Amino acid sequence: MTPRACIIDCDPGTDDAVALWLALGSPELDIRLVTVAGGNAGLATTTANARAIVALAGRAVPVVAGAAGALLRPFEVAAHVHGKDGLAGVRLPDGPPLAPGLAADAIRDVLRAAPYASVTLVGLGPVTNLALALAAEPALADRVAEIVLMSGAWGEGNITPAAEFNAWNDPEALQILLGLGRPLTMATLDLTSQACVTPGRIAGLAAQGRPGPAAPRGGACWQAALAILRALPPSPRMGDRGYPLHDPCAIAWLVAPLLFAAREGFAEMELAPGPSRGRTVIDRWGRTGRAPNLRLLETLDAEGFFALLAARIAALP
């Protein structure tokens, strides 16, 4: 089976780290480029984290810096979740320098060299870089096979009552992607809440890993992933019993789609100022009569998801 060519746009971020290791450990994916925006932390921090995450996996994927802020305003960081360093205090060895250039340009370069409908764009943070790339050269959208995002919610938000963090940080950018007319899959908060990390789940994961006497519980990536999972605070939205592991759900869809059930729907962004700004207004039942513009991931086989994480990340160096 030919690996799927992917560009991963991210803002590492604890769950971005786990998602990147899942992607880099999955032979189904051919990661051509990692682009980075601010979001979970400032751009200097997220780019340093992305370089370190990719390097720890032993991969030579170029990492390119992009947007330090949203299309219309600065990003809001999430240090209360990810810590000031973005990785909840887990230290990784420094990675190699950033690849030259800007993320939006690098994305367009990959797309220009690609055949029709052959590259999957994965957005794990505010999608400013992806929107800038495609808004500047809309004809390149036909090179995109699918857009896969961790973003949005059809229910309650997690940064405001109405909005999910990634969508709220740059709703104009997300609206650009929703209007491209390319296949788009979204893992919303309603889905990612099913990937709940509890103390019992962490204990079970810690008992897994790569077999063998040299590394009975996996390599450096697996140990770093476990350290991150242990460091994150429980979420009040989850009744303080654990926290949702958001971004790896988007990668898992690409690697193991049978873990999910999905339906088609229509989504548009609330862009007006006020308490609903950044809300993803999602019609799951055809009430608006609008033609579907996305696939919504609705349910997750959580046991299969965490088994996938363990198998793929523990196989990394």
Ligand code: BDR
The other form holds:
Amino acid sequence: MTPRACIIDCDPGTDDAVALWLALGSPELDIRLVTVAGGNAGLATTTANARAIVALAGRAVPVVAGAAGALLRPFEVAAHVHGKDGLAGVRLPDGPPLAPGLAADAIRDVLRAAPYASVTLVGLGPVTNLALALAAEPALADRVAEIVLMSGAWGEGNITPAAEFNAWNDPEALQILLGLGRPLTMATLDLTSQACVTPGRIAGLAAQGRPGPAAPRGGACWQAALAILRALPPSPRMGDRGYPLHDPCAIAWLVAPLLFAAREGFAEMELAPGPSRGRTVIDRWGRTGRAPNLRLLETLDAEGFFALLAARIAALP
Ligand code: BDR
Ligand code: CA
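Next up, the form predicted in complex with the named molecule. The previous block was the form predicted on its own.
Full complex below, order starting with the chain above.
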């Protein structure tokens, strides 16, 4: 099997860190580039985190910095979830320096060198970098195989009653991606709410790291992932069901699609100022009569998802 070429755009971010480790530990994926935006924390913090996360996995994937703010306004950070340092206080060794250049240029460079429909773009934060790259050179969209995003919600939001954090942080950028006409898959809050971290699931990850009859498993990434999962605050939205591990769901779709059930739908962004700004208005039932512009991940085999996560992260350095 040829690994799928991917660019991951992210804003690490605790769940971005776990998602990056899942991706870097999955032989099904060939991670060509990691690009970074502000979001969960300021850009200086998210880029330092991305460098450290990639380096901890023992990989030399280039990490390139991008947007410090959304297309039309500054980002708002999520220190209430991820802490000021973006990693809930879990310290990682510094990674190597950033690769030179700007995220949008680096994304276009990879696409330009790639054959038709061959690169998967993964967005785990506000999608400013991806939108800037493709808005500047729309002809490169035909190199994109699929866009896979953790973004949006058809139900309740998590940053406002109407909006999910990534979509709300740069709704114009997300609208650009929705209008590209390339296959787009979305792991919304409604999906990621099925990927709740519980004490039992943390214990499952911890058990993967014990020395077994074969090679001992569980290195620095596994230890850091465990520390992050243990440090995250409860989610009032989820009550006693745990808290959702959002971004790894988008990676799991690429690695193990049989864990998911999906449906086609049509989405457009609410861009007007006011309480609904940033909402992904999602038609799952053909009510608008509009042709589908995305695949919505609807259900997740959560036990399978956490087993995949544990196995892949425990096998990393
Ligand atoms: C999304 O927002 C961020 O805080 C997380 O990293 C995730 O990408 C969930 O709404
Ligand atoms: Ca994120």
